[in-house]
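What follows is a single chain, given as structure tokens, in the form predicted on its own.
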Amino acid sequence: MNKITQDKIYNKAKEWILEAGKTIRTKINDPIEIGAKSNPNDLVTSMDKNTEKYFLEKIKSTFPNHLLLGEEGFGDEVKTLDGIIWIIDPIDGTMNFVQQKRNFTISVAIYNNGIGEIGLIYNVMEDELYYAKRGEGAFKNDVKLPPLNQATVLEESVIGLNHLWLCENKLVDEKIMQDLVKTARGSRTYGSAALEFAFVAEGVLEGYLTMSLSPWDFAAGMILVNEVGGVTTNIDGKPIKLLEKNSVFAGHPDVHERILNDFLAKARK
């Protein structure tokens, strides 16, 4: 992709997002559908729907030759990473848009032939953008995030972390990750994939961990995270799966393979 063409798609996403957001903001305090998908806990809201419209409106109206992969349905089948994706959450963090009304994300990410070439996180009840653009680094409301400090230990840092993991589970011994949590400095969960991957990108956390993400949930933040200096993968170490669900670990290059040597190899069943 030409830069060009990268500048024009990311004009176009930005005001997007930034619009959605601002109807989001604005109808919080009115009355919503609540429904639930594959389990009580997996909400979907008429606002996430409604959204995720929006977005494929403007896209298909703008750009018809793209594709767009969205957590709600409302895109393409989209089987392989030929031409342009966007794979978009319309809200990530439903659970905490419904029950907290914020620490929810509207979540953009633009790939053309299987390579990141913008992402974008919205923290929409903040104002806070996050943004990167392939090659230019990645951004906080037009502030350059700087990349990822090098001298980085397990026992300075801050991990996302679902409390999950340290429950009996089908995939690592709890214990070995209750380990992991006693040797890092803190944990965190803060309900939204995609916030938790702008907040490894800023430097808030140093890690973020968790067992089963969709495409939508991680494609905007890897690119983000990229950008700083940061690696993304499953947890064992092996490339992420764009089109597909997967376990998913990002972070600090150094946090990241302390962790996956020390704790995730010897925890994984």
Second form
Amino acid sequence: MNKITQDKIYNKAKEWILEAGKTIRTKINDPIEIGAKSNPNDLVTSMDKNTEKYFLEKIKSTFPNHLLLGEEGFGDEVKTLDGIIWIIDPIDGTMNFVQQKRNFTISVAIYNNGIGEIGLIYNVMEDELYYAKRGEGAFKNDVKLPPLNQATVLEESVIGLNHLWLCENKLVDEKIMQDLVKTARGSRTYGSAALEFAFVAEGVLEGYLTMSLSPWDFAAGMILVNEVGGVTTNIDGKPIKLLEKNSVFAGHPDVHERILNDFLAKARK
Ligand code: IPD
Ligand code: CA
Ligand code: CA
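Having seen the form predicted on its own, please provide the structure of the form predicted in complex with ligand IPD.
What follows is the whole complex; the chain from before opens it.
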């Protein structure tokens, strides 16, 4: 994608994500319809649906050839990586949105033939916009984020992960995950995968890992983390498949290597 096209799409994506976030902030105390999807804790609201429909309408009227892969399913059925695809999570952290009215994001990624061109993650209530354009680095509210090139050790790192992986589960040995948490300086759970990716890019988390995410959870975050020199793989150290569910591990290169070799290699069931 040439720079003119990249900038044109970025400018629209930025305008729409800020506008969508403003609408959510304005309506944050209005009554909302809350439903459940795969299980009683997998929430969806009228706000998730309306936000995705807003992007659908904007994208299709401005860029009729672009495709939309959105969590709530109003977009296209995307089966291949051909063409320009917007991958959108209209609200990442819906449980936080419902219960806390904070710590949720809108995540928007634009891929061209499978290459991540633009990623935006908007922390709505904080009015903090993280974005990256391929080859230009990553930014938070237009301030460039420094590259993750300072040597770092796990013992001085803060790692993002869901507490569930410290309990008995089918995918990883919880004892090894507990060792990981004890070895790191600290661990945090924010409840929005996209926000945790943005924090890795910002260098306030040295790693974020989880066992199952969907494309809309990680598509924008991967672009941000890659632009600051971070590493993003699945928990086996293999490349993430963009259109599938994956385990995900994003981090500072030093910390990523250490956790992969000393913990995850042994933890996988
Ligand atoms: C969820 C959040 C959460 C992660 C879940 C996701 P949603 O997204 O990102 O942090 O642990 O796996 O499904 O449902 O709030 O968009
Ligand atoms: Ca999500
Ligand atoms: Ca969502």
